[in-house]
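First comes one chain, alone, set out as structure tokens in the form predicted on its own.
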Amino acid sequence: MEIQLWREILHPYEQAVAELVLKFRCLRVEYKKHGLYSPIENVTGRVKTISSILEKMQRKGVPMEEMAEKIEDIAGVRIICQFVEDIERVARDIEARSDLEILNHKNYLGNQKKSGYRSYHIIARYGVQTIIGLKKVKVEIQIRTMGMNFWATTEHHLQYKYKGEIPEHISAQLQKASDALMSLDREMSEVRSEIIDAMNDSRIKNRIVKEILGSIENLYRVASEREVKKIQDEFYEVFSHGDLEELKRFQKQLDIIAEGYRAQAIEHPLLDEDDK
């Protein structure tokens, strides 16, 4: 096949993973802009190599007619949690998105592949419009924790190395690796909802932070230069201490503040700074 004929045919595959994994890191942007925790970390994407494709249709006996329909993963997005928990979150909300055809499961969780592989995979329709009208390609998505991830990554690199012919005593040690992973996998989601509530306080105490200075600065506008520094001397001190209900205190203080000089300002719209 020419050059420029595989260009064509993987274009879509291009344009589908480009859209997904931007449309995945919109979504973990939306869980943070509505306060709550994100299950997604990362979201990657990737286009089998040519080469890989020819590979896998050799080992497979795939006739090029029938590439789009029986190898599922030319086009791959990858998204990374944090908790094996977080792994059902992602699929569920993958599966219920209308823009999404799922067509297939694979669950190496619980059942993972002799070697030590662990991963959810989502195998899904993606149509992506084109200058020659609506083209859907299969799209697999890969849900790991970061543990998963990096073991998947290692195996993958010592596959190509050895030609798929991992020696005994690396597959041994990468089983070995494996194990431990899912051990510590096990262990962090004893901690999950204290490494939550800790991640949920700092993105409140950003917020806050960024609110307090907001209002300190509309204050130059209507009090005294002398006054301004000594709120804002306060909330260094306050800020110092990293109580995050002191925090929420002093900023509810702040708004009463802030609110009065308002009022004055209603009741006096010509003040000007000579005046104060």
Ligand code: 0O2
Second form
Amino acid sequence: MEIQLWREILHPYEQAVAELVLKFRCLRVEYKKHGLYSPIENVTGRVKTISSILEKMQRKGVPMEEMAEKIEDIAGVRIICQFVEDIERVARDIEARSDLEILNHKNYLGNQKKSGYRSYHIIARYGVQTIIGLKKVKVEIQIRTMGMNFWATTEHHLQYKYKGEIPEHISAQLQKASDALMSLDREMSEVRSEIIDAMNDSRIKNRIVKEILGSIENLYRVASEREVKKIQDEFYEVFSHGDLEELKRFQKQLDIIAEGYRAQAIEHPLLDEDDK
Ligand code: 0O2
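Moving on from the form predicted on its own, please list the structure of the form predicted together with this ligand.
Expanding to the full complex; the earlier chain stays at the top.
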């Protein structure tokens, strides 16, 4: 058998994971920047350990020369969502990407595995630029809710502890826990729109408060201290009511006041042409 240079073999997989994790995290940031609810809650990635690759090859009878083709999860990216509905949205977004060639899907959401495992997997080919040119590698993208992830992580630890032979009574408990998490996911889906509205309101409130305080700070440079103090006191009063609509009205009034000062500054510039 040829010498296997594992560091060299795994390098493009490491690069693929690093790039994809960054790209998916950027998607989340973009949703937030647009003031939108992000279906992506968290993104992580890993390259399978060499011993885990070797074990899987042994288990499946895969020869070394077929490793890249047959072991599809050497590069793994995991996307965690809040709600089951978000999984479909994220999967659609991923399938529409031009930097991934979609090879296969595994839908363990409705038809969970015998163990109780639920998740949505996409197997894709992804190209990384290396110093010797373009290298395409397979990646497995797992998309699941927080509940599904909690279950899978716990079960994975138990698989490790019992070397893949989880005792019958623990398997049954895991199955029960998986069912319970599934009904929890369903219940959370029912209040999804309420939760998203609440999250959006909180985001809008944070933005408005930041803008109002920024405007007050700007006014402090041009208006009388007494007037700015009065506005600030009014703001704290409005803020204490916790009413978003009232805050919006306050911001509009403040904009009018600020506009008035801007107009004055144009009419009476600090430096007249003659003073220059
Ligand atoms: P690791 O340690 O996460 O890398 P198979 O032919 O079914 O044995 P295959 O063809 O790779 O495996 O596809 P499958 O079943 O979709 O599994 C891919 C990965 O999904 C697994 O990789 C796990 O990460 C996860 N997974 C699948 N089934 C289960 C399960 O019952 N419990 C948990 N916790 N995770 C699961 P690896 O290589 O098995 O593990």
